[in-house]
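There is one chain below, alone, in structure tokens, taken in the form predicted alone.
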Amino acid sequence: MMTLPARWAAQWARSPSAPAMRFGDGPWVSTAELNQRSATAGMALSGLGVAAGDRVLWSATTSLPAVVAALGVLRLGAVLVPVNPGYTRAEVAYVATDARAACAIVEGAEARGWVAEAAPATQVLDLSLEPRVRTGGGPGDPSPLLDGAALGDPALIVYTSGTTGRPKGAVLTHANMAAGVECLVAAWGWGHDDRLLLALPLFHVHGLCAGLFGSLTAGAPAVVHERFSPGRVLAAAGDVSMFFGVPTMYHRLAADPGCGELRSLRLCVSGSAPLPIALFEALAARTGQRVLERYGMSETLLTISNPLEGERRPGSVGLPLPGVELELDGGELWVRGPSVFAGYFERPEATAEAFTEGWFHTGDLAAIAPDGYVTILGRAKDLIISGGFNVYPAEVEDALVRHPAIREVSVAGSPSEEWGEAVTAWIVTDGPAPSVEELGVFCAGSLAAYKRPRLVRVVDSLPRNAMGKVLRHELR
């Protein structure tokens, strides 16, 4: 196994004229140009005092300069710390100080000021890699060794969503990153003849590791868009072979009159949040696409996937990827494998709590069928205990979203003196909202009485994170 930067550099040198990526409708960037520009970026960072092993905060919208900067960080052997460019001052300041970044590459002038204020020792750059706030760092080696990181060295620190407590930085080594990405390339038959339409944000491992790094590793060109648009995706469908998205994207694509354009794609993949069975079936009927659902986390990268060849089972995330082991402990899914992270940055107690003899506790409740297919039932902390019975929100949501008046739904528990927790549905409707009694009758054939909602709350929209995952804790 090689580190991904070393593998990319070798591939680029062998095929310098091959197309690497295109941004929107712009010109193709060749592998030779990407090689030269990312090497220049790595050397520029070194000249500014950034060394291998230093942590570099990276916050930008999707663009060629942003990608070049990120690749330069990795080629230098520094540690990339992706940060959502939509973060607030407090969120940016927290990551900058917690990671103790030596350098920050930040697109927005306002956010650069936030970093400089919160972390005075951090050298702050814009995407040109020219200092904009020079308070730290110093001259470095102008001719550094590129692509020389060892497999055991840290490559990424990805801050978790922080739905329980403050976010923690998950440290992924070069070996973790290579194992996770190369496994996908093999499992999904990803070759240099493919073209991926990538409209996912790159500050998240779905877009960054699976999408961008996967394309580079497969030697497959990528058509990259700064943001998702159903019209752009459908217009480009005839020129690409693969699309990765989240359920929210697929919901919008299924509602578009031109959704049949997806029929020409070789592979559509969904992740980062559960794909409702009703949406899977609607896409299959309208586009011919049986969307491949998979499962992963920031701490593990992708570990479970429906097969490329064989049954793509609706409602299931599929089978463990090669090298991945699964275990259920009290219904909680534990995973072990080469892509599982090294631990949380400077949090030995949190790391120790997250592992048992090499098994990582995902915090997700799951069921494993006799033939090995895995179904995610929800987060352990989201489990509803009503009248002494366990209720899994995902099961209730799958039943309710089939109601013709319900466009979106999220289910959680509300405190109840009688039941302990009352099953509560927050719904976004098309037209008049159904009553509790109506919903009870509607799902009587699919849900036991104790699983049916006892409370219904009508909302204009559901709170979601940047990847479309519903934030249940904000509903309660």
The other form holds:
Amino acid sequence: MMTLPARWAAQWARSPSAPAMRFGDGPWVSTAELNQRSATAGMALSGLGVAAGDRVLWSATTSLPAVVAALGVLRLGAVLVPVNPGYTRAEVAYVATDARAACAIVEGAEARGWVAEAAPATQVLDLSLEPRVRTGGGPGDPSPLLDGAALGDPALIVYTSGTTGRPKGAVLTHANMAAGVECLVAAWGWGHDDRLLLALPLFHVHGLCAGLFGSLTAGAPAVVHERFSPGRVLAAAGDVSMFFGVPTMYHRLAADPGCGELRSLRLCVSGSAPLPIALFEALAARTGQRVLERYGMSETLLTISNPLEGERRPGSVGLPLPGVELELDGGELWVRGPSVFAGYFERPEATAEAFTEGWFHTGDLAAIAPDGYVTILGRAKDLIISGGFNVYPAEVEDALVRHPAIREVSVAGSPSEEWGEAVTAWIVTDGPAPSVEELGVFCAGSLAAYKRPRLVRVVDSLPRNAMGKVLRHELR
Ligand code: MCA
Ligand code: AMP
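I've shown you the form predicted alone. Could you give me the structure of the form predicted in complex with methylmalonyl-coenzyme A?
Expanding to the full complex; the earlier chain stays at the top.
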């Protein structure tokens, strides 16, 4: 087994004129160009003092310079820490501080200022990798060894709240990444002739590892869209063979009069949240696509998938991918396998709590049929999934309870056809109740847009158990 960057570099050198990716309707970027530009990025970072093993925060919307910078980080053997470019000052500052990044590559000028202020030792760069706020670092090796990371070295730190608490950095090694990505390429028959339409954000495992790294590993070109738009996806469908999306994307595609354009694709995959059976069936009827649903987590990469050949069972996430073992503990799904992460960054206790003898506790409730098909039944963890993005109720409650008119608040998800779950706040007020719009403005400084409540319900009191804990399921 090789690390992914070493494998990509070898493939790029073998077929330098192959198309690697294009952004929207822009020109194709060849593998030779990607090879040269990502090597230059890795060397530039090294020249600025970034070394193998250093953590590099990376926050940008989807673009070629953003992809080149991320590949440069990985080729240098530094550790990529993706951050949502829609995060607020508080959210960015938290990750910058917690990860103790040597360097931050940040697209937005305002966000660069936030990182510089929160983490003065971090060298802050824009996407051209020019130092913008020179604070830390120093001259480094201008001719570093690229693609030299070992399989056991960390490659990626993805911030996620796990089953409880504040966001923690899940450390994925090069071995985890290679195992997780290579098994998808094999399971989904991903070949050079495929073209993926990639409109997922690149700051999550779904878009980054399955979408981008999957394409690079398969040696198959990707057509990359900066943001998802159903019209643009359907207009591009004739030019690609695969599409990966979250259920909210499929909901919007199914509602589009042109959704029949999906018919020509070889494979449509859904994940990150449950794909409702009714949506699966509507898509099958309108497009002929039996969308392949699969399951994953930031901590484990993708571990369960419906088969390419054979039954794609609606409402089920399918069978464990090769090398993955599953177990149920009191209904909770436990996972073991080569793509399961090494642990949470500098949190030995949280890591110890998340594992039992190598089995990772997913916090998801599941059932396994006698023929092995897995159904995700719900969650043991307090997590809302809205449009494929995870929202932790406690974080939203902490922001809302600061509002002067809110005495008590509890946050949970309400069923939503479009978003899967909609972030909903049940509030007990002092005086006139604030509107959902007012609360949105109120938490705009502390919560990214997708975490803000979409629904507000005023109640006289919150249901609590004998210990005083709010019973969220009774609210829903
Ligand atoms: C955007 N908004 C949202 C969401 N996305 N609100 C709630 N939930 C969301 N998911 C906000 C916008 O900020 C905006 O707020 C308002 O909703 C309307 O935006 P709209 O233009 O309709 O939304 P959009 O920009 O089109 O985004 C919808 C989306 C997006 C394309 C479905 O949410 C998305 O890309 N989701 C994919 C998430 C993902 O990749 N998850 C993978 C993580 P305002 O009006 O205030 O401006 S899970 C993972 O990686 C594991 C391994 C796995 O299994 O895959
Ligand atoms: P994240 O922590 O962002 O990686 O999100 C992982 C969580 O997304 C999992 O623990 C599940 O709760 C959820 N998830 C991912 N794929 C599916 C799916 N196909 N069906 C149901 N839930 C899913």
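Since the structure is predicted, the reported quantities are computational estimates derived from the model, not experimental observations. Positions refer to the first chain, counted from 1. Note that the rigid core is defined as the largest set of C-alphas that superpose within 1.5 Å between two forms.
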| At which of E117, R402, K381, A284 does the chain hinge as its rigid parts turn between these two forms? | K381
| query | Rigid-body rotation of the smaller part against the larger between these two forms, in degrees? | reply | 145
| message | Give the rigid core superposed Cα shift of R407 between these two forms, in Å, rounded to one decimal. | response | 31.7
